[in-house]
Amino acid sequence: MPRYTDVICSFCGTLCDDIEVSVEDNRIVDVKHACRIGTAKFLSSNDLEHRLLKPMVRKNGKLVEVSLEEAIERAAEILKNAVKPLLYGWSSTCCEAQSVGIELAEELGGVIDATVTVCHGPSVLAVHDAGYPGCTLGEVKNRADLIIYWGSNPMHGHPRHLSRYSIFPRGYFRERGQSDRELIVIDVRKTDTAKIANKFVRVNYGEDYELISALRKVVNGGELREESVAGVPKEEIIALAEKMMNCQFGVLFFGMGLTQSYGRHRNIDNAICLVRDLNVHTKFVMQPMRGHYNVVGFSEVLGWQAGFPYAVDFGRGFAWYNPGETTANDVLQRGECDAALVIASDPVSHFPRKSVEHLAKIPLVAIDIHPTPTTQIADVVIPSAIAGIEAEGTAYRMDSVPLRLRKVKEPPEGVLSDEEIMRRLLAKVRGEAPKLEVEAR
């Protein structure tokens, strides 16, 4: 029975790289070290009953099975005939597919955007303004003695983040693990992560900016006149600020509780300034808790190829980046795009109603592993292999460290990787013969 070690789990941005997988007759029969969600993803590759296995094209109002060649031909036709197509998704596929997708967007003069636009897009905007005082997760594991999770609940979203990188692991300078560290959680409610913290600070909803500002005032030697800020007593704020200033190496992990609440990118801008102020007294860094396993990779690859991290419009003949104008939801709600390609994402389940209504009106190509509400309204559906299980590729961990995803089993018959699908689609749009060197690898 083949047994693969050091396999990377392609579920969340933690990208755990210590997974062991046993395969028998092209079925995964055992998974070790992964969390429950990661284990479920590996084992779900065996469940062909709930997978997309055949390409489909909508004919006479119904999706009917067709050959892969016909599906790609129809998808290319839809995209070529569009004046301003939207290419969206990308965060749950490998960098190689993303790279080809960016080429396709440029070829079409379309808009390309990823799920970063509805999660940590505000973090990116804040980095534009104030920089990014970060480090790798390895540095956190080996050095950090103060861990803060703000607006994030890794017990649910990143189940092994605590055990691999933050509070529990033994590091080079933290030989006793949890005994050498302190965990503080700041959130609007007492989450499961807060229940195991040394200290839980409850902040009023939408008032994170005010609490960050109060902490900055104390760190910079100012005096708080208010008895409480954002629902947190004055004495508690002063004690928290002193704890942050007196630690040896602190890290602030922040999630969508900061990026998608009132204040958005200004919350992150202020948090970056807080970390900068703390570095006058000690060593402090921060890290966004990125969700999809390769959402960081999309921004990295788009940055190389177009110069911007997300929401790029190639309609002017060059890369144009203006969040709030070129982001996927804005383009959809203004009704500007006349066709769409969605890959490794389900915007119909998550976008605002007005965006979904326009998405339903225009020709839509969906590339995915499983049936979703998005594939149900699509005009072309192309099944794909699972990156990190049935196809190899590159993905970026949440701290921007690139890792190589391994292939541990073969995909269902006739199902190609996202990279190969995108290469064939790009070749068809360009009127070229597809290059099949990917299959040879």
Contents of the next structure:
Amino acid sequence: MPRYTDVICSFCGTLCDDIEVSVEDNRIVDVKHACRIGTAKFLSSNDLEHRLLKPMVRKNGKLVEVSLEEAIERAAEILKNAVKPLLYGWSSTCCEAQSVGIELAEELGGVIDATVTVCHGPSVLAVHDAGYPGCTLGEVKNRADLIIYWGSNPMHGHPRHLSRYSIFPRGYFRERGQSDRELIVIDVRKTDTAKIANKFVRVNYGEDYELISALRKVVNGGELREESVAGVPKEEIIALAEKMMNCQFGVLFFGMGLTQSYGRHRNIDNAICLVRDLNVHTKFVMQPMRGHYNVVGFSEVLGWQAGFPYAVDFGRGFAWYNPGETTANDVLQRGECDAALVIASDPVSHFPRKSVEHLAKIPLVAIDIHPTPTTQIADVVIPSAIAGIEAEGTAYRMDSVPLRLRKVKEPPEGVLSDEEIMRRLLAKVRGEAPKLEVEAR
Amino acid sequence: MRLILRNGFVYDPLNGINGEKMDICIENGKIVEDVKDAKVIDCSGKVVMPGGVEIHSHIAGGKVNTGRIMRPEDHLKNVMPKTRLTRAANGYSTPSTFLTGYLYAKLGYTTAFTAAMPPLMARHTHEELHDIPMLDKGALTLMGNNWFVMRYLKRGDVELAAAFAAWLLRAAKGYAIKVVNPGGGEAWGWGRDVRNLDDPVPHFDITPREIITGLTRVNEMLSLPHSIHLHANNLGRVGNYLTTLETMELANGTKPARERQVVQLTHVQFHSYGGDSWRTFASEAESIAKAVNSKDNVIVDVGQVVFGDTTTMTADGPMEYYLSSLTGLKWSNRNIELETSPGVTPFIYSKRSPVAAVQWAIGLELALHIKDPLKVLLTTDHPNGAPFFRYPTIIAWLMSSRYREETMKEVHGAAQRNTTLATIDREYDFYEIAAVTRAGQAKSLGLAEKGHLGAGADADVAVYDINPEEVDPSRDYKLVEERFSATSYTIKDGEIVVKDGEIVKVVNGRTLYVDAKVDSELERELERDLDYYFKRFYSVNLANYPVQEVYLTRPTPIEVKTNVR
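Please give the corresponding structure for the form predicted together with its partner chain, as opposed to the form predicted alone shown earlier.
First the chain shown before, then all remaining chains and molecules of the complex.
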């Protein structure tokens, strides 16, 4: 029975790399060390009933099974005939597929965007304004004595984040683990993470910006005139600010509670400035809690190839970036794109109705591992292998540490990796004979 | 492909060829004595040099990409739309990977080393190098703040430190030992810095002096192709030249294991500052140059400033923080566990700024005061002093005192008052330009097949449309600047990749890395330590740390026989 160690879990941005997987007859029979979500993802690869297995093309209003060649031919035709196709998704696949996707977007003169656009996009905008003082997660483990989660509930979203990197592990300078550290949670409600915190600060809904400003005021030596800010009493704010200034190594982990609530990128901008202000007094860093396991990878690859982290329009023959104009939802809601390719994502479930309405109107190619509402309305559906289980590739952890995903079992018969599908699609669009690096099984 | 480059003026300092009219023959990607049935390229009236070798340039990896992502305003200043051959490319101070390759090729460069690779992020660096076309590539690997290195050196175990360095180069697919602000990077883990060679590193009870001398020994024990590549302490601080002079002394008495220096002090322009405050900021380039002239085992690269907007980036985290607190501009930072702490912040070198004017002059002073051009390599520490594609301007300054005077008139008077630049008459010739842009680099890096045009060398050649018999660079400096900006031909591995300043073929270069073997017993001892440390203190497993060869274009290990035990 093959047994794989040091396997990387391709679920969330925590990207745990200590998973042990046992495989028997191409079925995963045991998963060790992973959290419940990760375990479920590994085991789900066994369940072929819930997988896409055959390429499909919509004919007379119905999706019918076709050969892979025909599906790719039809997909290429849709994309080539479009004036401005949108290529969206990318966060749950490897960098190699993303890289070919960017080349395809460039070839087509299309728009490429990833789920960044609806999660930490505001964080990225704030980085354009103020920079980003961060560190790798091992630094937190070894040094941090003050850990803050703001608008983030890792107990549910990133279950092993606390035990691998932040509050529980023993580190070089924190030999006693949890008892050498303090955990503060700032949120609008008492989450399960808040329940284990040394201190929970309840902030009024939509008033995070005010609280950050109040903290900055104290950190910079100002005096608070108000008795309370954002629902937090003055004394509590002063105590919190002093705690932040007097720690040895502090870290602010922030989630969508900060990026997607009222104020958005301005919240993050202000938070970055807070961290910067704190560096006058001590060492302080911050880290967005990225969701999809390779959402960071997309921004990195697009960054080094096109200079921008998401939402790039290649219509002019070079990269044009203007969030609000070139972001997926804006392109859809203006009805600007006339075809779309969606890979490793399900915008029909998650985008606003107006975006989905346009998506339903235009020819749509969907590449995914299992059926989703997006594949259901697609005109071409191509099944793919699960990166990190059935295919190798690169993924970037939330702190931008790159890891090589492993392959522990074969994909279902005839199913190719995202990278290989993209390569064939690109070759077809260019009218080249496909370079068959991997034979279809 | 067989080629003859006919009748050009050849400048090949490593073979002592100074402007002789001769033919260069190429076969199977190599320079050969003679070749039959070859395509002939007429190079009469043109300058022929070996392909340029970039020794220190931040072109790939985490902090470069942080710079790109942090600065969207940088990219539309320099755009090269997609063509049939080339990818859509953009970026000014932080060009995209594709643009980096294309621009270097147009300048006649065929090899480039990225300046600072954190081993934990090595996979990222190699992913970017993979996407840089046109060039042979390598990465200088950060070790000056590495916990293993500091612990081994502290307890005097140089052998184990050497075994670790060899392993790390293999794991990260790195080429040389890079040391950045030794001790300061670790101190930055606590928001602190080290300010002189004997400041103890917090918690590690070791000093920058011990780290530098220790890694120098390690480097020579391993007999690595390149020397240690040292970014000294106190970069960018007023009065730091004393630290630089003291650091140079550390090489005294050490014999190199190969025919090269023992230490390359990098971007010394940033380390040659006198005065005691920004008001009295002045050049000490002459003192530094004097020290370099008197030593036979130290070389430097310049780190020249060219006026304009750029993005500074270095593994010297405390320095980037300090700089951003001076300018108030945006600031990124990423402490990397057990290894280093890079930072990024934009900077504008304004002609009206007294400090920038002096910085500009210092770089040129260094290049002109140091007598042996093989000991002073031309870099801008891209993009810290300026983007690398400003090299032609610097070449023109070096070749023309008149051009320097013209520029001097445009910049703040401090350049005249607080430096010696205005008093220097020296003008480089083409031979010296070839030395400071390719020959010296190849020699320093231990690349026997690069930086020259002798038989057996890689057929990497640059042809510039300048007729040395007709052009007087001293007067025609604008022409020199223009012609060095775009080659008539760039030849990579025997293929024409640039013609008349345009990319005509896109190729992928080699990735060079060092594979140094040490005694197997020592290796086992090291493995026990690696195992212990990775389990406890890294956030990734040891098995997931080494970079797989699949990330490298044309992987080319340089096997090294070491003297360790």
